[in-house]
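Only one chain is given next, in structure tokens, and it is the form predicted on its own.
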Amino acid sequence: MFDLTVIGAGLAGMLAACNAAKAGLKVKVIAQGLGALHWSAGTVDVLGYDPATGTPVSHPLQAIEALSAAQPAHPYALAGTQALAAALDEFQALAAEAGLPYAGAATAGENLWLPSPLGAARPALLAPKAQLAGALAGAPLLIVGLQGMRDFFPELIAENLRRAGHQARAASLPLELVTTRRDSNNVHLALALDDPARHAALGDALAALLQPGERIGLPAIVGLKEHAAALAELRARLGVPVFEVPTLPPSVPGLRLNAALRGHLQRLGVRLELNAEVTGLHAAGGRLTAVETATSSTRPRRHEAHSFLLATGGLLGRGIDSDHAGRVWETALNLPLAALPERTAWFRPGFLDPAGHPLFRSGVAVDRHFQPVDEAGAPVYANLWAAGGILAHADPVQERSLEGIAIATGIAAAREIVATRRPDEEVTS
């Protein structure tokens, strides 16, 4: 038997996961797919904007102070802003080790501003070594793309940047430097972009659009399995800060964490399953013993642990779902619902409000030690967690504060359940 099962293999699932296995117990993550990574600009956004007044965040670290006093049920006034600091520290070290190594401004605890794919400067707290050059404040920017490459305007971008006071023009390149494919989506790219003469030949032709004085941006594509040596090498070649720019789904940089955090958890011994749907679940004496997920026979297949750890995600992430009626419910363990608006009351009436949308801030509540409650604040089960975008009183669109809460609230569960572990108790190994 699992000491531990996680349902939902995205960040906050696998950082749980990862914590536990390094305390010496046996992890189990299931998953039903990917998580959300593959859909993230591959950056940590901790807080980009206050849930209050809309505005731009500088030091997110000093307005989660502020936030947790206003809102004590927001998942970071549960974990505490010493917490959360901690857990992007272990965050970093986890992802140096993995290959990917993340960084933030030159000011501790200061948010950087990045382009985003149309060009508009998006916060975030850490960004992959290959993001960190294209903060907005810096020398002038020449925006590279490739011809024909879906999703990526070089133009529209500069065209943006430029509109925002910052120096930057548009170039693109021929498409065959990289592929002689037509129907190439990122990834494709990416991985064609692995072969060391594929980006010799992109450097080159790089150099000759280089004007004195730029750094170049290039669609997030720069390798995908061999991506620092693809990074290094254009760097070399050229001299001149190169980065990525994030692209539309797929995302590559979100891709690349995913498997270096897949890569870690095998290395870590845990056991990965995807494409496992929970369907099922049984209970007694107020504990879960175990969780069933579909499979291809009329049998579902089993799942038992001695603890539990929700990490589905939110209404983006599938783990919270609704119906033409108004119903909403969570759908791996039907789980109650806390800030659930009425039905009127989800959506408003401007997709891009800035004070976002009603129905993002409902999910599962959870105490101060990330159990899920009822409404009269009791645990639910007595070994079962919950972690990430399933968690309510937050709006992460809004706020820009997605990763920080997976990491934040991923460690602090899977602490939660080390701790619960008696002294006597024998850990499977």
Contents of the next structure:
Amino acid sequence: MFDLTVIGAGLAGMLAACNAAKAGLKVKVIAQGLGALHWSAGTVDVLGYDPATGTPVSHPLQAIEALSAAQPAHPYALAGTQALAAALDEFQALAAEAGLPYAGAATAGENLWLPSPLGAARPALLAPKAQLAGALAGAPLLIVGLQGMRDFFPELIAENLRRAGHQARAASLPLELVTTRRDSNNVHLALALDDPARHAALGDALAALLQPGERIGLPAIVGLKEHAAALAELRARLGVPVFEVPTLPPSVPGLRLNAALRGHLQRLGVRLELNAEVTGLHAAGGRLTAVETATSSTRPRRHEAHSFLLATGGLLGRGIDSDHAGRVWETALNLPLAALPERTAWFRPGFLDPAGHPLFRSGVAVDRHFQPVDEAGAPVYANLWAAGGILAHADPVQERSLEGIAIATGIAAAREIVATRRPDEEVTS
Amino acid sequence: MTAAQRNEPGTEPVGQASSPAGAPVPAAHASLYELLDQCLKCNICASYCPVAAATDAFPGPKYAGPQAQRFREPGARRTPDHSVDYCSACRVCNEACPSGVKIAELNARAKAKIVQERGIPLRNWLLGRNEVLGRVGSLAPHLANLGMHNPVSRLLAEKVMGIAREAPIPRWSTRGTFGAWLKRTKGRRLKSDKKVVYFHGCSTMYYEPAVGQAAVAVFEHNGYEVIVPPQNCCGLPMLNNGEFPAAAKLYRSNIAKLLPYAEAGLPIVGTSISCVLTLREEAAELLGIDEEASRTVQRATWDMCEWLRDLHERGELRTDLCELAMLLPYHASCQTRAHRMGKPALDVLALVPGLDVRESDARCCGLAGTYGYKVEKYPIAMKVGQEAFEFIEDLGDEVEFVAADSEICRWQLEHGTHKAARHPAEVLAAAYGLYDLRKRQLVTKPGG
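Hand over the structure of the form predicted together with the partner chain; the form predicted on its own is what we had up.
Then the entire complex follows, led off by the chain already shown.
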């Protein structure tokens, strides 16, 4: 019998599993597929834009104080800024331990503004150290791409950066420097750059392009398993700051973070079962006793546990699904959804409307202990918690708060679960 | 769960005893082509595909699967691109997909369409018929091994047939087939009210009869009488090589043979993880067979470790296990993971005192059915297998055995690491004191 079964293997689920396992709980993670980390830029976006005004945020934690007062149901308001700050520290320590250090702006507490794959400025509170030197204010940028690499266009990035008032220029190198494959995605390119001979060759070619005072932005493919060594070697060879610009998926920085967290889970003895689609549940006496997942047989697999954490993500992560008939539902446990607008009000007319889209604010409502509640505000199950993108009353796309909410609520929920574990439950096998 | 599977989303009664959220839906019954629409083109599958990482001959699951599928719609004249042939059918893509798209099955059907259009190469035809090969070779196993396992014939097989000369083709059992052993030991078999039907598969029959002997010993030790009914190849080698009509014949033949036992409520338990997957899901899904007889057999079918785990959860598994103090790497085969039943071998082996099982998280051993036997695919298979080989090698010289549920993985891991590979049932039989793991034979009990 497990103390805790986490449903979902994204940032919130894996962090919660790590936290609970470190506290001595026997934890299992089940997930339908690999999480949304693979689509993420690998940065920790905490709050980039004010939800009320749509204006850029410079100091996220301060802005969250105000946000929490105005929106008491917001996941950040439920967690509190102190818990958010502590959770971010815990995340940083965990990432550093796995050899993937994260850091913030030189002035603590300020958002970084980093170049996106289109050359726009993206706000993030923390970034992998490989992306830090791309912070936009500063030395002129040389954005270098590889000819024939998919979805990475240095000219476009540099032009957009120049339009925003930054000094930037672009260059392209032959793809053969990195690989002789005829067809590669970002992961294949990153794997190729694990090879010291390859990144040495790339370094030499970059040195020939470099003009005094410039720093170099490369697509985020500088090594996968040997990322730290590859980046350090490139920097040493060139003697100038080298940074990664995130790419379209598959996102190597997201993959690296996923691998780091999975490594932690493995070391902590957390079982991970993928391809596990929840198809049913068992409840008794107001408690969830087991969830069932589909197998190759018509017999479902039962996952019994003392506690359950739902961390399946939002619409993109498929914690929430919808259909053309206008139905929206929580996919794993059929929990009631809060803040669900009428079908005609799901979206605002503009795709990139600064106010976001109302549908994205819907999700599972939780109480102060991160337990899903029904319309009357009572916990749905006494031993169920929820965290991350599944939570209602936030629009992570508009706010640029996806990772911040995942980290803050994942760890907060794990702490609640650890705290409620009764002594008599500790001795069960 | 999809909305269609529910009555009223969001209205599940709270706190009601044993209330499933929705009727458990057999995953097999959602149409493959409906699932196709769920593909977001997010590329997670392409990031984890071990074959695409090893070679650019395969463009990756997203391209070969959901994206190319639109060119293979009914009515499309010819398959425009044959790179899907490089898919090894390991299903890592299915496992990674956050949207539940069955990419590997799309690819399998695409391969079948190519075979339908162009016919099947002799080599693939032959590789699909391992049961016939097994039977013929077993008539004179020493001769067959000598004939097949020498450099000259392997070179010939490579040049003429395209079967890689280094590939780990199994050796015919020289201690007789599993069937011969059963016949020989008929008088010694346990009689009991508790009965289990054993599906041994071709590899146990002709190449690794010891796996079957260990399984029978474990069943009997737990008080079960073992029924070994007539059975034939599950059809997986043919499915893998795109020969769907021939595979359907084999599948239906097995269903007919096993149906009476399933109808009688007996569990049908297999030691070959891939045969069990084929019987239970893969064949019916790929071949589009949805019949009551087939469903009845599917419901009754178990992987051996899964069945033992269930027995243990019911408190009925004997745990008089002696200490096996050793470090044992375990590789969960692609097929094990495709069952979506967790890793029952780990749960069962955890009961053995002193046994230090280490779980490999390698994606695939590389061999993937008959894939790595093919000369153009052998180097890819070896490259894919590196992850598993390195995991085992990194555990050091202390490792004597490795464990895997699939015979294919066992052969490939032995080939790649030179360590002896065993089925978890063999390890368990050894822990019961019934089996010699090194000699790969049953321990003769005093007076037995």
